[in-house]
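Consider the single chain below, provided in structure tokens and representing the form predicted on its own.
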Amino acid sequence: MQRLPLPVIALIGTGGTIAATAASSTEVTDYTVTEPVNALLHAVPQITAVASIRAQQAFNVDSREITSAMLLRLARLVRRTLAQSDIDGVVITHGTDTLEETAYFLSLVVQSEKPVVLVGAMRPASAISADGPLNLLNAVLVATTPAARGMGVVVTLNDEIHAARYVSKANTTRLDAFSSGNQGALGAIHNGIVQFDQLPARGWPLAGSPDGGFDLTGLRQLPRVDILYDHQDAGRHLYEASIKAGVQGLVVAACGDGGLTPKAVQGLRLAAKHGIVCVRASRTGSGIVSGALHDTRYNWVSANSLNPQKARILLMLALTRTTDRRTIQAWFDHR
């Protein structure tokens, strides 16, 4: 019987902890990137049963160095490599620490039905109970699954398959640190089985909007947008600070339901004067912050669902297309 051709996947390496060595193998917190993406394939040679690998480095560092300028370059390049005909999906392993936002931001601007795939490790390659090995086994196993096309842009760390959308890492240590709220997973890998439980509700998928994404053609840099954490006894320094930064856009890391304490009023209310983009988030972690009439009233927005650092790479998306308030609105509203 003759065999069927291979997926074609291609690996895309970026560094962060899968990467990662320490001085002995019992070390799972201080540890440095050492390892290309190459590296990463010796350590699991099942991978070649599963798929033909083609794997390049975009750059290998801890996530937490990434630019918005990297995140162009390597947005670029993930374009660049879907729209070959002969390669069937993408695997990117990147660090932990921002992977979310990483994620995030593709799936923006990312306008393919072929999967695309994030993982990460925990704990280093070095370590005795690495889980960068299985990890990228699996987010093989998942971008060569015909039923991850058109899912968008997904997560896989642990055995479990999580939007980009909805996604954060809630532990700074276990295992087990991404999680998707009360969205939940979409699915799991068990046993070497992709098994998809539901779709991504919201921004599903982000290649088929109506205006097609967030178009990348010519842009040359992101616009500047700070995250500032609200807190009893807040001053406005610090939007001060931004302001004179010449900032774009200010997101706020506010107390429960966006609410902001006295100073943090104000500092919006400075920032919006000096024609800043202005969002109000949560720090709790999860839940919708509301819309309210101080929005309207002050030229704010409101971040829906979306942690501080998730709104943050939307709204400097958002700006390379308008400042307009209720455009942005809605955008935070679906996406």
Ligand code: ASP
The other form holds:
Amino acid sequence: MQRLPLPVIALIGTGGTIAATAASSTEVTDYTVTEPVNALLHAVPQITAVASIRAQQAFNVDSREITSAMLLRLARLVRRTLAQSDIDGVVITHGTDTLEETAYFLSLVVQSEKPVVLVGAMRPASAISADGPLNLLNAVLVATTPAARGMGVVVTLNDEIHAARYVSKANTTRLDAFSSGNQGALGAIHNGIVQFDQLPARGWPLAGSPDGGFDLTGLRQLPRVDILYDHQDAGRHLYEASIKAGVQGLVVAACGDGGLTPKAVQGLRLAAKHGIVCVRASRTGSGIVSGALHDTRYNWVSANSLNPQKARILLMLALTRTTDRRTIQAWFDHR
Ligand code: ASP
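Rather than the form predicted on its own that you just supplied, could I have the structure of the form predicted in complex with the named molecule?
Full complex below, order starting with the chain above.
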């Protein structure tokens, strides 16, 4: 009987706990990124039955070390890889701490029907019961599944599939650290079977239309955007410091549904006067920030349901195109 050729998956390594080792097999929090992506593959020989893998290393760092310049490089690599006609999908290994930022960034700049799957691990590769190997096998399974085509960028960990737009790391160390909040997971990988239960309501393909999404052509760096955290008795000195540092955008992790303390109001008004685009997100972790009259008055934007770290990603990309409040607000309301 003739065997069908296996799907071809590009595996791009970027580092993270999935590529880290510790001094002992029981140490699960103190570790260092040491393993190249090829070594991760050796731990999962089962993958050879699922896909033909082309591995490459983008970089090999803890995800807290990822800069905007590295994001741009990674996005270009993913776009070039997806453009190859013999590649069926892309899997990216990544640290979990900032995984949601990279996933959301890629979802806004990569327009392809082909699956793009980000995967990490909560325990290092050297740990007893490391979760990386099964997470990686699951990610490759998702990338080879026809139902994953057109789903945009997704994240798989702990047997779940999440949309880049909604997923967030919501626990420090547990294996079920990733959650899509009210939206819920897109699907699951159950005993080697990939099952989608819902479609992503936002992100791709909206990112690709009607205005073509965000184009990286000629872009050498992303605008500087800071995140400030509001709290009782906050001062305005952090806003002043950001203004002085020359940021182009500010995201505030505001209270409740986007409410600001008095000094935060002053800080954001001052920032807006300096031409800085200011976005109100929420520090609560879920829900929609209410649009408010003072947004129009002071030229602020509300983040809709994007958390502060994702609001920063969208604002950086938005600022590569415009500083017009209404246009940026429309992107926050629809992406
Ligand atoms: N420190 C790690 C990182 O690279 C955490 C992880 O991967 O789980 O983000």
